[in-house]
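Presented as structure tokens, the chain that follows is alone, the form predicted on its own.
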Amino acid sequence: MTHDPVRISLLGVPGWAVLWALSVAAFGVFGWRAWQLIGLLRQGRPENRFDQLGQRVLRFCKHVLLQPRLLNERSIGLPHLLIFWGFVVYVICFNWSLVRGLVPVLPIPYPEEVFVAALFLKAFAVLVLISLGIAVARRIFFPPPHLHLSWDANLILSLIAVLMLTTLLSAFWPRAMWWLHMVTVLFFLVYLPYSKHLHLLASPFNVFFGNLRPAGDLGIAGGSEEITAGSAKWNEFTWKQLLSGFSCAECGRCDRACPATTAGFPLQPQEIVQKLKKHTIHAGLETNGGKLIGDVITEDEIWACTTCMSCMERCAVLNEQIPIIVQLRRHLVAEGQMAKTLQDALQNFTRYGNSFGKSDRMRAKWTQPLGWKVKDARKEPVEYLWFVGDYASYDPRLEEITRQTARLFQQAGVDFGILYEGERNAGNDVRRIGEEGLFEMLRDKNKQSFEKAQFKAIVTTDPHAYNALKNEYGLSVPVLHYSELLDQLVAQGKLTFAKKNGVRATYHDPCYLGRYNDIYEPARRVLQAAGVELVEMPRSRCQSYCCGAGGGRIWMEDTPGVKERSAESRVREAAALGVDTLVVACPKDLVMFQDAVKTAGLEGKLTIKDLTELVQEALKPAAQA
């Protein structure tokens, strides 16, 4: 730089002294606000998120430096990534310039005086300005649903644009542009922790301290009885849950993915997190936050969630919305504030161990028409313990499919048995309703039955049970979904097919198999081996659309104002492909979609079938015998 910008006089004061005054003021205000926010987090309940530091560093590098989830929305993904890296580059160069300006005797040049640095800054300035143009055009002309359009965001974009322009124009007015650049950054520093862009500061920490346990484990690391009792006040959440609010970018990705939001239920995951954030700041710093449940977040919002994890799958800053919602539910359950249908279901779980209110002695009644005795794993050793689940055991619409699965296992030479009346509901949805104590009771009773049985692995046809058994029981044996077992049997040549099935079908990925446990391919491989012509839905694999049954919603009534139930939306999506069959691998999916086919007017146009049915149809005649 031809003339050192700090070796000038500004209203009679040396430039370096002005820079010192501005810097001390800006960093002082920033530090005070940061200290306030950290103080709020420190008032949250403890949670251990300091383990596995190596994994945390790798997660940080992936989701902060590369931000792959941003690229899920291509129109803004790359521009946002460029804006982020432009921010990083300019923070580095700002600090370089600041140190040089504050201590003008240092024998180092300004970044603009280093050719490579100057070229890099100008190149990034151009890329970032283009990206800003795309972002502004998107906000004005085609904003996606649930994107927060606020003057706050516009101000931030304007400040970033000023920074880029000052860099590009520094060749013409070097001193003026340098001072405008520095003052803008210092103002940005003061404003940032008070604005929606607080997420720029908080989200890297949010990613670093993210959950490293299985996604399907709803327990709290280092938790206590007070945590599992629920939260009705801001400081009854863990510090990490409070951090989620500070990290939210208000981009609306979670809302756009949420089936409850799409269906018209009074839930927006983004709003839950944002409301918790605002309530925390108001109640923690201003003591006028009102009641969290009721005044800030309504009970209808809390109960609308299907716990499908679409929101968490899409969130670019790795927020954990479902644990926050379940934490609110735990309090409501403890207070008895829930729908009558839900109370009845929980009472059935407590008394009978299932939601149907049926005797445990009737749990294996479905086996009677088989004509042969299914082994009792408590009385004789088996290789596979089949955890059948409530719906597959008790729902009359599913009993024949359950028998077909048993025949299929037998035909393939699978050595399996069941627990008969010793089985209870796995408790997956009970836990997500918020009844932690009942979940633990069901889990303990099932584990007691497991201890009486001899087996090498567990197989289940229910993804909900699969998730609980695999991730929340602490078992030492493998847990398989039946699609995984069938896939193994096909690969081993124990299931062979006579001819191509000839069915043109699409497959629905269950939430608790896919997003929760990252299992997508086994069922597809089995269907293809059976000769099924498989057509993928637009929303498949990790973007699969929820049937609406999870999180206890299957036992709740729909609220007024619902536009279209999730299951109806899903069967319409399948039918639009021109297929004749929608294949499911979850008992609840089959029940929900069969009902939806009727209410959506698709009877005779779309058939709902379980994976087992298509396998049976394609087996060689000898295997069927």
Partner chain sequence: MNILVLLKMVPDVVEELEVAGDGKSLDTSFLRTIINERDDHALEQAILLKERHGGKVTVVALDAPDIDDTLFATMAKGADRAVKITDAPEGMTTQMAAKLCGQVVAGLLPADLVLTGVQALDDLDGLSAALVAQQLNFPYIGVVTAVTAGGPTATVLKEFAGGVRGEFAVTLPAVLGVQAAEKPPRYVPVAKVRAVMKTNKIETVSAPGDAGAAQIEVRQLAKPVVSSHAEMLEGSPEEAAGKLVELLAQRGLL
Contents of the next structure:
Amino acid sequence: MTHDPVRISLLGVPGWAVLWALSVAAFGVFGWRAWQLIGLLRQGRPENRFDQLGQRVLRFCKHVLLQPRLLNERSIGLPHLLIFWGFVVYVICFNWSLVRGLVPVLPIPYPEEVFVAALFLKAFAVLVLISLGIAVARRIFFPPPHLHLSWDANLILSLIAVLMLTTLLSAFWPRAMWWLHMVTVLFFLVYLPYSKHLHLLASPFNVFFGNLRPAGDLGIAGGSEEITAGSAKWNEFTWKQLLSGFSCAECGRCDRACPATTAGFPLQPQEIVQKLKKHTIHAGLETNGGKLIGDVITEDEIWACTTCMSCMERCAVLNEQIPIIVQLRRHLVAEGQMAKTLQDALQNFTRYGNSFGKSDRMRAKWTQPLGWKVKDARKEPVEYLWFVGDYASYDPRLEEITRQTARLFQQAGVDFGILYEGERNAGNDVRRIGEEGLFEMLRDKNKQSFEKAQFKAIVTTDPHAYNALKNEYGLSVPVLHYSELLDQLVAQGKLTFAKKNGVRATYHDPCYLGRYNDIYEPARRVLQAAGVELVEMPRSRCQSYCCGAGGGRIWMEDTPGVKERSAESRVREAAALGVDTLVVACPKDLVMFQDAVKTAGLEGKLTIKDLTELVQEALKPAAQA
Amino acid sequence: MNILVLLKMVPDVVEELEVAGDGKSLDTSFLRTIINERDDHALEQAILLKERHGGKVTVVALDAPDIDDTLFATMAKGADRAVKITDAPEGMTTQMAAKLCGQVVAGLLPADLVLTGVQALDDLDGLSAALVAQQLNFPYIGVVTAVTAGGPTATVLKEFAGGVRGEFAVTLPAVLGVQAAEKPPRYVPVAKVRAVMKTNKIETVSAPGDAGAAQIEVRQLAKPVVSSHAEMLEGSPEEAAGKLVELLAQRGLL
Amino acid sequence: MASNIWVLAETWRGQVTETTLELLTLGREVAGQSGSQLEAVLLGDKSLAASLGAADNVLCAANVEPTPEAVAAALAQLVKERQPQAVLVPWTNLSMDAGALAAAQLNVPFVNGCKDLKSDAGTLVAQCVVYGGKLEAAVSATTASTLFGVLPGSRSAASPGNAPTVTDVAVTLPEAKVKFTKYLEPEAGGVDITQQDVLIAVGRGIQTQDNMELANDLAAALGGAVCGSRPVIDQGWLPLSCQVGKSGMQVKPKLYIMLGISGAPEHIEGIKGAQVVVAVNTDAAAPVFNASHYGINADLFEVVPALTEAVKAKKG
Ligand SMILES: Cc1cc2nc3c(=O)[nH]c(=O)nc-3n(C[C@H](O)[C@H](O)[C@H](O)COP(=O)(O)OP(=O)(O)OC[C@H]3O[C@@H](n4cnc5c(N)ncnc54)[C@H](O)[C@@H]3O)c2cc1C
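Would you generate the structure of this protein in the form predicted together with the partner chain, following the form predicted on its own above?
After this comes the whole thing, all chains and molecules, with the earlier chain placed first.
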């Protein structure tokens, strides 16, 4: 620059002195606010997120620097990435300019005077302006559902535009533009921590401190306090949970994925995070927040969640909405505030170890019509311990399928046994309802039964049980879903298929198998081996659409005003493909979808079948005998 | 207000009930017991009253298998004390048990209300609430579905048939036989029960005096004779439905 | 001659109840077996004695308020004075607590839930329903003047017969500590299920409120109404006026179809007037099948839609 912008006099004061005054003020306000917010986080409960630093750095690189989850939504993915990188370049250059401006005697040039820096600035100015154009157009002309169209956002977009324009126009009015740029950035600095764009500052940390344990484990690492009582006040959440709100950009990805939101339940995962954030700030800094549960977040919202993991799967800043909701539920459970139906289910779990309120001695009653005795793993050693689960054991609609699975295992020469009355519900849904103590009780009882038995691995037909056994029990043996075992049996040639099944079918990925545990392919491989022509639904694999039964919802009534039940939406989606069969690999799905087929008026058009049934139908007749 | 609640464990009818070799009593080898459902409602009503008016709830029960768990659960729900009556003779009838419980309850007075279930699944020779009321010389009313206290009387709703209820003013102290609490019995989380197990104690008193002799004799206990078992319509649901429709049509019911 | 058999006459809003008349039929049988007289004890309005013609004599104390306390005190006093062989008390919400209290005062057993009563070599033996209907006990008492709580539906109602002789008796009542203030009527509206020819009764087996649609559809196809067992009413899925059973309505439809009802005696006693009873239940051993004419041992969620279709098809 030919004329150093700070070596001018502004109303008789040297430019550098003005810059000093502005900077001290802006950084002062920013620092004060940041200090306040960090203070809030420090009042949260402890949670160890400082382990596995290498992993964390990798995570950070992936999700902050490359942002793959944003790229999923193409219209905004690339623009956001460009704005982000533009921001990085501009932050570096701003600081450079600032230091140079504050200390005019430094023998260094301004960034604009360095060719490479100037090139980057100009190039990004153009790219960012284009991106801003797209972002604004998206907001105005094709906003996706659940995107918050706030003035806050418009202001920020305008400020960024000003920054870019000042760079591009600096050739004409270099000093004026320099000052405008600097003042804008300093204003930005003050404004940021008071706006939703706190996101910009908090989310990199949020990603870095993200959860590295299995998503299917609801424990809190290094949490010092008893989690059973849950959280009813902002400072009863962990610091990391509080950080979630600061990181949320109100993009609405979670809401768009949420089956409860889509079905018209009062829940929006984004709102949970946002409300917690606002309440934290109000209650923590202004002490006028009202009651978190009741005034801020309603009980209906809290109970609407199916814990399907869609929100967390999509969140670009790796927020953990479900653990927050479960914390709130834990509190409600501790206070006994829940639907009567849910109470009954919990009571039954406590007393009989299943939600059906049937005697545990009846758990293996389904085996009786088999005509042969399934081994009791507590009495003789087996290779596979089959954890049957409640629905497959007790629901009269599922018993026959459970027997078919038993026959299938037998035909394939699987050495398996069950625990008979020694099995309890695995506790997966109980834990997600927020009844932590009951979960522990069920887990301990199951583990006692495991100790009495001899086996090399566990196989289960229930994805919910699968998740708990695999991620929350701390077992040392492998845990398999039956689709995995069938897949192995096919690969080993122990299950051979005679005919091309000829069925055109689609497969529903169970939440607790897919999103929770990343198991998508075994069932598909088995189906293909059985000659099934597999067609995919628009929402498949990690985008699979929950049936609505998870997280204890199966024991709760629909809330009035629900637009379309999740299960109905799902069977319509399947039927729209023109397939005649929807294949499931979860007992609850079977129950939910069979019902939905009736209520959606698809009877005779779409059949719901378990994976086992299709395999059984395609087996070599010789093997069938 | 001070409330005493009398609880009793009864056989859980979710399990198959078998008759013992003598043909007169229950086979206890596989028996599982559960809190008598109406008593659970009595407890709930007591806790609701305590929440509304303050005071103390004391639970009294005869020793039985699993009784400790049940009593801890009552304290986790909000009862202040739990008293277990030990060393009572086995196989007491309702009348005999009431005689012992009544004496223990008398020792725990004063109380404004004594609540217990209007009936238990295994009652044969009387209703505990009425028997205890007689011993204490308190007024009594049964089949109660709501209680509002305040002052020297309580306003009590008693259920009749046809959904009609009667409102009664009952002079306190009184014994009420509860049919249903105003709200379904609350759920108490496992962790809370565990915490109570660590902090609270169950008081024990040994059974006072003589329970007297049974005034009834059970000559036989048996599964109901299936004198008029339904004609079962077999086949798939569709087939069974079809058969039923035919039968109804034949009888001119369609 | 042996001392008399008594029946406590139960009055409800100015009328002698049906159950009282049933007890008179049973009482007459028992009296016959032991060669004794049958007397009804009427506490309250003397004009009602006219309905009690099935008894040989009516003992009437007109000054008794309809509270359990007053009824019990009066009954106990009369029993003490006159030493009947046994007293049959209706096992109903209305009278069970009075019976229990009178027995406590007399220090005799109040034998619960009798569905039958017989004289066996001079001793009365009651057949009692226990454990929610899972078992039955044959019970005899070792005392004189035992009170028996007899379930509704034990016999068919006795016809009023000729005007009986009435003996006025005096009782002195203690100071009332339980005072009746008023009746609370069930919320009005909805259908009167006691007047329906076809009733579809749903029980806990229906699971959720949404599933009530299934029952509604079947009722619509059959031209009837939906009613329920207590748990369904407790859930608020049907109004209280649709509850059938002990604490609900006594119904007398031509066709009564029970879906997911276990057949607890409290429910069954409400349907003794039904002509044809059908039960659908997944539990083959459910007591409900002992109280119905036709049974389908299957899942109601499968049977009901099929049945609705079949009915529609048949009706054309
Ligand atoms: C003083 C007193 C008064 C009472 N008054 C009344 C009264 O007026 N009316 C009344 O009804 N009760 C009354 N009760 C309650 C009564 O004792 C029973 O608890 C009640 O009737 C049971 O209702 P239920 O049969 O619907 O439920 P449950 O006993 O729980 O039976 C549910 C049944 O549904 C079956 N089932 C489950 N799923 C399915 C399926 N998918 N398909 C088919 N079948 C299925 C089960 O096998 C079971 O048999 C009273 C109790 C007392 C003590």
